[in-house]
Amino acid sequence: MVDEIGMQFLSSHGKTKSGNDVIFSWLARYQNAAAAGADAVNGTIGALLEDNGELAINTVVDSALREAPPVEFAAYAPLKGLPPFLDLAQTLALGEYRQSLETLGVNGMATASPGGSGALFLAASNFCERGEAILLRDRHWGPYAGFLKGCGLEMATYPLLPSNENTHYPMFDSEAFSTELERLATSQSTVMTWLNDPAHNPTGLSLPSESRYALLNLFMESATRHEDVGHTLLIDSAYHLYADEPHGWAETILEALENGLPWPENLLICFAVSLSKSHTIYGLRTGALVCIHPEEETLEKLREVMGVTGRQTWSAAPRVAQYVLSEMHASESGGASWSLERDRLANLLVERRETFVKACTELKVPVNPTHDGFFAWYECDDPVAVAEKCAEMHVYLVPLRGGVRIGLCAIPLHQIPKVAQALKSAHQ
């Protein structure tokens, strides 16, 4: 342990940064077991692997990157991002519903960021007053806490799933959400909620349309009642292009407007877009924050604010993937080829998930509802004990608050039954 006397150069908030990333520590345990010759299962990481254990790479994207002009690798991007990429980011967020939303007067803007994490930082640093709380589900991606703490923000939560007595909407505790939303709206000058949907990390849960609509309606009603309180609904869409309804939120927003729900002036809806998973370019750190609102004056101010924030934090986001992907998707053949390869990778996840759920059902292992994306979830009171029990069978998973994350994205199909067996052993 470093002597505190010798650490005067660290600020008080710097000294609070400690500990090791739980995901990478359990990955290291898997790697050590595999190196020792064990038939080990890697359910730790959040990257998609082929069934042979190699990193899955969309070959269409890879080929396009290798053909990019040298200047696109070497040059800076504009501070807010390349304009064609910013247009692409809006389309990736809204899909086929973008034009209909624009017809109804809801327009968008985007700011390029270093991955989806950069988009989350843009939101955390600008849409909530320091000292206030952001509303999250109680099961969420662990680094959220670090983003919030780094921006001087607190955390408020509501349950991931409703109790048996509260089943008005599938997989959405509307009463708990409404109660917590009202508490924040009456005690803060801003309200923001982050919702990783569809294909939630760490559970793989996706909200159905009626639950999306209920949540949006509650948020709109709150903004209408508290007109002096800024309301920001942020959809973390890191995994959405692997979901059955990749643009379900855009569809729900359109449905609400077509049903006559008014868009309050103090409501902003954002999408944190990541191309890491959808285009298998994790290390190129390419993403965007997409914001939609009916007022162009509001969007123009957001362009300025987000551009300045990026400039003061990371300068400009990396250029080459912005260029390559906007060119690729502008081509009908390029976009179609990418989509076919994306579908192949998505089918790996579908087959693994179906096999996992079937095996757990047969073994009576009570895993949580899981629908899309990279992960599944085992809820439990002592996640470390469960993970340790699984590790005895050389199945390495990630213990998090409230449960254990199963990285289906990394587990070869033939090893999936072994994961269910390990959870069965831990469950007994």
Ligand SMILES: Cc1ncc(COP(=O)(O)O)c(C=O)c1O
Given for the second form:
Amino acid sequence: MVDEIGMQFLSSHGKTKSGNDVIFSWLARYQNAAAAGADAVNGTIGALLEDNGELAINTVVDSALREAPPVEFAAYAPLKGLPPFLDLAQTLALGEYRQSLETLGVNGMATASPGGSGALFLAASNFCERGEAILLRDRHWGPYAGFLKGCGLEMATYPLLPSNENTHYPMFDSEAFSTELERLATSQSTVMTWLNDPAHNPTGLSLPSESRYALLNLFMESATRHEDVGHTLLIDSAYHLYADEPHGWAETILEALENGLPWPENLLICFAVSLSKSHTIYGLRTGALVCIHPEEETLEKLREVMGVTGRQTWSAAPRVAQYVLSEMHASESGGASWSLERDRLANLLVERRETFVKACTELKVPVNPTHDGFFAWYECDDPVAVAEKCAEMHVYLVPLRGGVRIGLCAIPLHQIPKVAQALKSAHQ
Ligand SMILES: Cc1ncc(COP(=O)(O)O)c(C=O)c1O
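Could you please show the structure of the form predicted in complex with the named molecule, as a counterpart to the form predicted alone just displayed?
Time for the whole complex; same chain goes first.
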């Protein structure tokens, strides 16, 4: 169509940007059904809603924002971020393990970014040579593809779950991962893997500690064997503060170091931190890329590279939430009140997930393992047909590649059993 009508002003790479956006088209179908008076279920969107359908807002964050001085709204932030926020970002990424990691000589740096998306962009644009592939699980957040493409990168994948029962680690296909890792490490000059864990979008999967350890061990070993190949492990922690083990990755890294695993110089570990969900400030676009490494010179160079990348892309990240949240978490009572409210919101998810898994078990609907965060997942060969069948019962879900995403974050508790019934009718 674009070619037919000319559009000579669009570059060839601009013309390839198409296909927006399956989530919003299924949301529109829900909205139309609800407007027509149907008792419709909205399992489409990726924001946490209260049981009454309103956007869930962490009221402690909201009140703190409203008290911020005008200058904190109006002024630019420093290009790399406000220093207290950069410190907070590291604590949000590493939690109670930060101190012990530092004691073992592993320090961190952070660069503020517009949301977790900005942090992913910083990583995509700097840690992988153009034309090379980033290693992902085959089920992943759709926009990853666009970030990679925009930075001239390719994608390599391994299965989300092991295909046979004989695998060594729960919910981690160590064989497929290490085969792909070795292939990339022997054919590329950089290797980067992105892992949205815990509380994976779109499945809600969280890796247990033994699988985290196995993955880290394979990655560290690969870095040791291929000392000229940069190895970056990026943990996308967009939902980690709603998970049972929010800082499991920091714990696993610490455990590896305490067990004497050497940290190769060519290994970098990063966290793409997003405050969008954890602090319910989706629209304030606040996040950070946190990098940890034993060498201070490495961290210093990364500060420069990330600061310059941000400057050349979005200038500085928005200031007001950086200011407000670092003040809030610096005060013991502020942090405690935020976490009480976060617990209330997390509990909405826990109740919905437990109800969903129970209903699916009773109806023998084979949903994927789902542990934390906003979503659950029904793996299937024809996701559109399944979503259409569910829509016949006015249950609106999102068909993606390889399955259907169930937005537990958006579905009121009382409607959850109906979702399981709709999937059951699609499954037969
Ligand atoms: C897996 C994943 N990573 C990163 C993000 C980025 O979030 P934001 O840029 O809104 O902070 C999201 C948001 O939906 C996500 O689902």
